[in-house]
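One chain comes next, on its own, written out as C-alpha cells in the form predicted on its own.
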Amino acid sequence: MEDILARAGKVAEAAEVFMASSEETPVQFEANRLKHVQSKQASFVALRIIREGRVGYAVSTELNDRQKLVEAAVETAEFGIRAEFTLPGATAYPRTKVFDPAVESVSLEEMVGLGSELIDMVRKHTPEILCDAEVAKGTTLVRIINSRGGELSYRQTGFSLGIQGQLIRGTDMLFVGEGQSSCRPLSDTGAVAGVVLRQLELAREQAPIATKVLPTVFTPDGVASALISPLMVALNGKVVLQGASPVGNKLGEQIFDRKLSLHDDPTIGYRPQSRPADDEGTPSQRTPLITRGTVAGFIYDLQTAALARKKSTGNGGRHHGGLPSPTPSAFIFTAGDTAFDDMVSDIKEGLIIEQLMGAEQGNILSGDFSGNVLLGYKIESGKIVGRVKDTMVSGNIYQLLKEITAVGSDARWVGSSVYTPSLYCPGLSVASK
C-alpha cells in the first residue's frame, strides 16, 4: 500500500489507498439437510486520487500490479467529478470493539451442530416443515492510508445464526424465520428457534380480515421490512443535496410523532456494522437523525458533506469496491415504554405485520409503500386470533409516522443494521381477498 501511495503521489495532488481482505466460512442447510460447508476469501485494493482538481479511481483484486492501478486512476481522473473535499489527516479514532478472537476458534463441527440444533428444535414442534439454515463466521481486515498522513487499520469478526422455514399444506404456504448476528460467537439456538416457534403458534389458525383502514402494529421485523428503506433514502445527504428528499428542507422541523427518535451509530461494541472509522478514514460517531419527531440531521461522506457545506458524519461506504457514498451504518430507534401485549390488548380489530414483501416497489422517494403481508396476524378484541392470508397493505411512511399511538419497549436488532421496537400506528389501508 505504501508503494502504491508513493507512486500515486508523483502524479496527483492527493491520494488514498484502501485495502480490504476477508475470509468467510458459511455452513448452509437446505430442506432440513446439510448442503455444504465452504470457505471464501476475497481481497481488493482501491486507489482514489485528486489530479488537477478531479477525482480518479481504480480498484483491483490483483494486488501485485501496482503501476497499472495508478495508471488506471490517472485515466479516470480526466473524466472524474471535481473534488470538493480534503482527505482526513492523522487523527484519533474511537475504541470501537469489533474483534473477538473466539470467533476464529469456533470449529466447523460446532457450526454444523448449531445449525442441526436449530432445525431439530423447529421440526420437533412442526415435523413437516422444510427448513433452510445458515451458521457463518468471518474475519475482515481493513486498512486505509492517504497522502495527508491519515492512517487506519483494524480487524473485524462476524458471526451469524439464522433459520427460515416453509410450511406447505395444500395451496397454503407459510413462511417463518429468524436470525441473529454479532462480532462475537453466537450459541443460543433456543432464542432463535423460540421466535420461529412463536410465529408457528400464532399462525396455527387462519383469520379473515376486512378491507378497510385498520390500526396496525409493526413488530421489529415488520418495521424493518416496511419502513426503513424510505427513511434511509430520505436521510441520505446525497439525496438531500439533489433536492429529492421529502425531508431535505425540513431540518429542525417536527414532521414525525414526538415519540419517534432515530440515530445512526457505528460505535456500539461488537455489532457487525460498527467500526472505528468509515471507509474514508473519518472517525465514527453517533449521528442524530430524528429527535422527538424533529429532523435532526442527515448522513454524509466527505464529498457530499463538502458540497452541502457540512462535516462528514463518518458514513462514507464503499459498495463492492466502488467510490465512497453516504451509507447508513446502524439505524437505531429509541425504545418506548409500551409492552407489545399492551398494544395488542388496546385494539378491538386490527393487524400485526411481522413481514411485508415487496414494500420497496413503491415510490420510495415519496415514502409510499405497498406490499403483500408475508406474515401477519389479525387482532380481535385485544387478542391475536390467527394468521391473515391474501392480504395487502399500503400507505405513506410520513403520514403513518406523523401520529404513532405507541412505541414498544421490545426493541431488538433485526439483521445487522437495524435496531427497532414495535410501532403501533392508528390506521393503515388493508386490502384482502
The other form holds:
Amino acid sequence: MEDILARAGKVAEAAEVFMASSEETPVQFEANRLKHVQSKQASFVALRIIREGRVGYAVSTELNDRQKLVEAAVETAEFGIRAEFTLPGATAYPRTKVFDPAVESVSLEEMVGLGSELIDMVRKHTPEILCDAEVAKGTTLVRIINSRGGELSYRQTGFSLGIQGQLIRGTDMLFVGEGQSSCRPLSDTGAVAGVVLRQLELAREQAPIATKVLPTVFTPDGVASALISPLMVALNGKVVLQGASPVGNKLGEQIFDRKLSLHDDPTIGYRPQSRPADDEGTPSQRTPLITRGTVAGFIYDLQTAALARKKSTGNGGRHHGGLPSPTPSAFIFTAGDTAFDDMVSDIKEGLIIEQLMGAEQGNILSGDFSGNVLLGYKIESGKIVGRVKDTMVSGNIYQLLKEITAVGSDARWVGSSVYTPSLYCPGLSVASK
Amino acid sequence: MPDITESARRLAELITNCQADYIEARLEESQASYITYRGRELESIGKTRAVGGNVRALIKGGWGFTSFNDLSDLASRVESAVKQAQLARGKKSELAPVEAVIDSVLTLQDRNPVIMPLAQKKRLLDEYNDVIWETPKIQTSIIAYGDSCKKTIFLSSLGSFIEQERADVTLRLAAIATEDTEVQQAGLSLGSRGDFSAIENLHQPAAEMARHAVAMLSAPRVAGGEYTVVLDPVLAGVFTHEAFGHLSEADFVYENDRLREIMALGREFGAAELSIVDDATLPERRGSFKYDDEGVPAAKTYLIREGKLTGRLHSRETAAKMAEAPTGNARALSYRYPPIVRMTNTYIEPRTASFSDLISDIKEGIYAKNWYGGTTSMEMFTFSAGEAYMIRNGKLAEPVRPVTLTGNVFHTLKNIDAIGNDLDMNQGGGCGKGGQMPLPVSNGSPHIRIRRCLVGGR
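Would you mind generating the form predicted together with its partner chain now that we have the form predicted on its own?
All chains and molecules follow, beginning with the one already shown.
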C-alpha cells in the first residue's frame, strides 16, 4: 500500500489508498437440511488521486498490480470531478468495539448445530413447514492511508443467524422469517425462532379486509420494509445538494410528528454497521437527522460536504468498491412509550403490516410508496383475527409521518442497519380483492 | 495480472484425484469502467480489474464451495472445498448426466466496450445530459453508464474445460422534476451484450423522458382498485419475469413436495393463447450464452405452452432430483458465487392482436408502460410502471402518476385475455436472487391485456 501511495505521489497532488480484505464462512440449510458449507476470501485495493485538481479512481483485486492501478487512476482523473475536499490528516478515532476474537473460534460444527437447532424449534411448532437457514461468520480488515499522513486500520468480526420458513396450503403460500446479526457470536436460537413462531401463530387464520382507509400499525419489520428507503434517500446530503430531496430545504422545520426522532449512529458497540471511521478515514459520529419531528441534519461524505459548505458526518461509504458517497450506517428511530398490544387494542378495524413487498419500486424520492402486504394481519375490535391476503396499500411517507398516533416501546434491530419501534398511523389506503 | 489459463490447468490436475462425487472450478478475469452523473456534473468515473476463482465440490448431496482472489495456493482451496462438502454431506449425490465439453468461445477480440476511450463514452453521456437539462422544470438528472468484459474458464471432474468471454453495456438515464414539494422522476434503462451502438442515438427518447417527468408533476393519482390493464412490451416483460419466470425455477420446487404438486407439468396456468419461453440460445441478448456455469449447453425451454405448464428451468442437480432433462440454467453472478437456477431471455410469444384491438373495448382501464422494478414471493408479485395513462372508452386518455400493480400468479395469468403481435425484448434489466445481483437477463413480450388487475393508489 505504501508503495502505491508513493507511486501515486509522483503523479498527483494528493492520494489515498484503501484496502479491504475479508474472509467469510456461511453455512446454509435448504428445505430443512444442511446443504452448503462455504468459505469466501476476497480483497481489493482502491486508489483515489487528485491530479490537476481532479479526482481519479481505480480499483483492483490484484494487490501487486501497483503501476497498472496508478495508470488507470491517472487516466480517469483527466475527466474526474473537481476535488473540493481535503483528505483528513492524522487524527484520533473513537474506540468503537467491532472485533471479538470469539467469532473466529466458533467451529463449523457449532454453526451447523445452531442452524439445526433453529429449524428444529420452528418445525416442532409447525411440522409441515420448509425452512432455509443460514449461520455465517466473517472477519474484515480495513486499512486506509493517505498523502496527508492520515492512517487507520481496524479489524471487524461479524456473525449472523437467520431463518426463513415457507408454508403451503393449496396454492396459498405463507412466508415467515427472522434474522439477527452482531460483531460477536450469537447463540440465542430461541430468540430468533420465537419471532417466527409468533408470525406463524398470528397468520394461522385468514381474514378478509375491505378496500378503504384504515388505521395501520407498522411493526419494526413493517417500518423497515415500507418507510425507511425513502428517508435514507431524502436525508442523503448528495440528494439534498441536487435539490431532489423533498426535505432538503426544510432544515430546522418541523415536518414530522413530534414523537419522531431519528439519527444515524456507527459508534454502537458490536453492531455490524459500526466502525471507528468511514471509508475516507473521517471519524465515526452520531448524527441527528430528525429531532422531535424537526429536520435536524443530513449525511455527508467529504466531497458532498465541501460542496454544501458542511462538514463530513463520517458517512463516506464505498458501495461495491466505488468512489465514496454519502451512505447511511445505521438509522435509529427513538423508541416511544406505547406497548404494541395497546396499539392493537385501540383499533376497532385496522391493519398490521409486517412485510410489504415492492414498496421500494415506486418513486421513492416523492415519498410515495405502494406495495403488496406479503405478511400482515387484520385487527377487529382490538384483536388480531388473522392474516390478510391479495391486499395492497399506498401512501406517502411525508403525509403519513406528519401525524402518528403512537410510537411503540418495542424498538428492535431489523437487519443490520435499521433500529425502529412499531409506528401506529391513523389512516392508510388499503385496496383488496 | 496472473494468467488464469495457467491456474486453470493447475486446477484441472488438482481436482482429478479428489475424494468427491463431483468437483468443478471456475476462474475469471474481468475489467470494467463506469461513468455516472448526478445533475450537471460528473459524479464518478472509474476503472476496475478483478481476478478470482472458486472450487465447488459435491459429496453425498452436500456442497462445499470456496471462492478467492488470491490464486497462489490452489491446492488448499481444493482441499477446503472437499472438507466443507464432507461436513455438509447427507444421503446421496444426484446430478443429471451431461457430456464433457472442451470448447472455447472467444468474442472480445471483435467487441470490447471497456477498451474504448473514456472520452468517447463521456461525450455521448454529456449529450444526453444536455438534452435532459434543456427541459424546463428539470431539477436534476442521473446518468449511470457501465461496461464490462469478462473471461471465464470452467473445468470439472467430468473432463470439461470451457473458455467463454462476454461483454456487457448498461445505461440508465433518469430525469427528476420538482415543483413546490412535488418530486417526480422518469427513467430509461438500456443494455446490450457489449455493443456500444445500442446506447447511441437516444437523444429523442431522453428528451421525451424528461418531458414525461415534468408532466407527472401535474398528473393525478389513480384510485386504488381493480382495473383492466394493458401493459407495453417492456412492462409485460418484467411481468413475465416476476409473475411466472421465478416460479418456474426448479430450485424453488425440487425439494418441496407441496410445490411439486402445484407445479405439476400439464397444469393450466393461462388461456390457450399464452406461451412463455426462456431461451439462452437467442443471438446477442444479455441473457444469452453457449454454456451455463455448470458447463451445460444453453437451450430453449417452453415454460408454458398454449396455457399449460410444460417445462421449468434446471441446474444439473434439480434436473436429476425431478427426473427431468437439464436445461442449462445454472448461472453465477461472478466467481464469488456458486451457480443457481436463473432465467436467461424470457418472453411471451406474440399472437395477432394490434394495440387498438387491445384497448378498443375498454371503458375505463390503465395503460402501463416502462418499468421501475418488480419482485415476487412466488405466489404474489408486484411490478411497477414508469409511466401510466388512463384508457377511456377505447382510447388513450390523460397521463396519471406511475402505478404499482400486484397479482397472484395462480389467478393473474388466467386473466390475460389478449396478446399482441409486437414482441419486443428489453435489454435494460438485471435480476436479483439469493444475493446475486444484478445478473444480465432480457425480458420481453408483445402488448398484453390483463383483466381485474389490482392497482395500488389513493
